[in-house]
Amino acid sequence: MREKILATIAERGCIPFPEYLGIALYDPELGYYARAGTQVGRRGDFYTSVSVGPLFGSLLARRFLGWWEENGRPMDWRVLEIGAHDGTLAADILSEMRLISADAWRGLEYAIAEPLPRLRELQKVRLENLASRLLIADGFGSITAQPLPGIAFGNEILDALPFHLIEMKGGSWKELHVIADEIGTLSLEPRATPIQLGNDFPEGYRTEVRTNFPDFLAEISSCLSAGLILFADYGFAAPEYYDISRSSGTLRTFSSHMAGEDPFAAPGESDITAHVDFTDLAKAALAAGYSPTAFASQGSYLTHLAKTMILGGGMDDPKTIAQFRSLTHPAHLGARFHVIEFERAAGIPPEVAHRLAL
């Protein structure tokens, strides 16, 4: 990996960051991600919220049936998963929807766009006989030929999109871009960038930028023929995002459970991820006709989901229970990750609008 980058920079003197963490993170054959599934869990380098268990994603089915049903039950509709790793949390998914409603797992089309071949076959053989109609495609194209009503979805896919690392220095922003010297040491050098926050920052103040927001979310979209998108993952609205205080960013890697600072210590073989900026997420979905619907801590949001399961007694077993504590208390996972979704044409709740400081 370190010598496929090398050779990159010595073709062109230097890269973005942002291709930095393409070849990283995703070359089909060296990048982090192309691994086979061994990052996530207690073995890997990093627990999500599918790591803890089957109830975050019959949480998901059920708000998903919730807009099957609200939308007068469609014969044919789509849930599209993006970055579906191995297959774990669309298995879950799956089989609370075969489990809850038998007709609408018949018309769902289970779609996962994914670029990186070795998990497509875990995710083929993972679920090849809980999906009525399984689409697996290495991109957006194919699943775009037909688009359905229904939802597309990603748990924890917005922090891995590549970024941009931009910094202040003598009073104006410069994108950093990744050099070598001559005994093939990256680094970071600035040069003069397009991008502007805006004056108000100190001397070196670093942070990240997403410019990818709108082609990515113009791709899901163009699946939809109606529907729903969703997205959990970990960040901040723009005012907590770009707070004086956090002068250095979000950026960290992973790597055994251990968090570290230094993008070029290990590449391919450690996770490089930053925050999501919420507020810039949603400016993208409103250009492109979605409307963010709701905002809210993972904690909040899955309550909410959970409140029938609960009443009706599908939360009386301990190991349930505690699934539930830990993807719900401050303390673990609730307050770590945001849920967002966005509907097209809809209107903007005020709450909303004001945590996303829209």
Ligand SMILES: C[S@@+](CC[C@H](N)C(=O)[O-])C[C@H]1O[C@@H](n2cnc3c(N)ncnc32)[C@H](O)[C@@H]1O
The other form holds:
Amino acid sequence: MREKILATIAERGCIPFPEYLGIALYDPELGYYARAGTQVGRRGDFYTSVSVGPLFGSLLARRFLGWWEENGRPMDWRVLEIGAHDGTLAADILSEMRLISADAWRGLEYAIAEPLPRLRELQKVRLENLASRLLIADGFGSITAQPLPGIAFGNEILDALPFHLIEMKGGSWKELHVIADEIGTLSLEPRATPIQLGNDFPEGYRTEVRTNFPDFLAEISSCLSAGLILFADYGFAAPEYYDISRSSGTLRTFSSHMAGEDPFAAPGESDITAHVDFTDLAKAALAAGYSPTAFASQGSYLTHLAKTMILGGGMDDPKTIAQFRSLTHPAHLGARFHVIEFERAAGIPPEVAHRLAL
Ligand SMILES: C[S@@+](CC[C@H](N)C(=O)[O-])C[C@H]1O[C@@H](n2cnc3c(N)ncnc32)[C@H](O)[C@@H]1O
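Now that the form predicted alone has been shown, please provide the structure of the form predicted in complex with this ligand.
Then the entire complex follows, led off by the chain already shown.
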């Protein structure tokens, strides 16, 4: 991995940080997500809401079925998952959906866009007998060929998208590029950049910006003829993200459940991530014709979805209660994580506009 990075830098002099992330995380042979083994869960490097247990998938299944009911119970519809990893969340969603509504389950195509062959294989084995129709594609291409109504969603996918690193230096924003010295030590060097966040930031303030949301949303939306886009991830609306006190940004590495801040410590062996700026995502969605129709902390979003389950006695066993607590309690995953929904040509509820500072 280091050789590959150094060879790319030697060719070009320096590389922008998103390109470094593209190699370290997604190189098809050596990238962090391509390598064998498991990254998510107790034996991996980090937990997600999926590792907590099947409740997260059960609650999302209820949201998706709610959409299906509200939209005339289409008999040919799609749920597209992006960043489906080993297929655990898909399995949880499909199992719950089949239990609640066999009709909805029968008409559903569960689609996954997965660039990594190793993960496609895992997903196929896991889901073959759980979906009535399964489409696992190496990208969005073959899914966009036949758009269907439905839902496109991803859990912890946005934080895994490459990001730029920028820093206030000498009174203006500079973008940090990756360079190497004679003995191959990697470091960051500031260069001029068109990326601007305004001038009300102190010298040395460092943060992250993603410029890939418009392309990413365009690909996703072309897989749906109508419907909903939903993401759950950690992050904030812009005013909180770019708060003056957050002067060194949110870049983190994860390896064996230990967090670090040096992106060059173990490229290919640790996850490298940054929080999501949900305001920026919402602006990209608005430009693509989608409006944010919900934006809430994961705690309040899932509590709302769980209401009928709680009232119907489906949340009585201690294991499910423990999962609910982990997913929704502010000290666990309930406050740092947010859920956002988008719909085409819809109005923006005032409280959503306010929370996203739009
Ligand atoms: C942090 S993991 C989340 C896994 C899973 N959704 C969960 O919650 O346990 C991020 C996943 O997104 C995938 N990914 C990143 N960029 C992608 C893209 N452009 N298309 C599809 N998957 C992508 C990675 O391969 C990785 O499996």
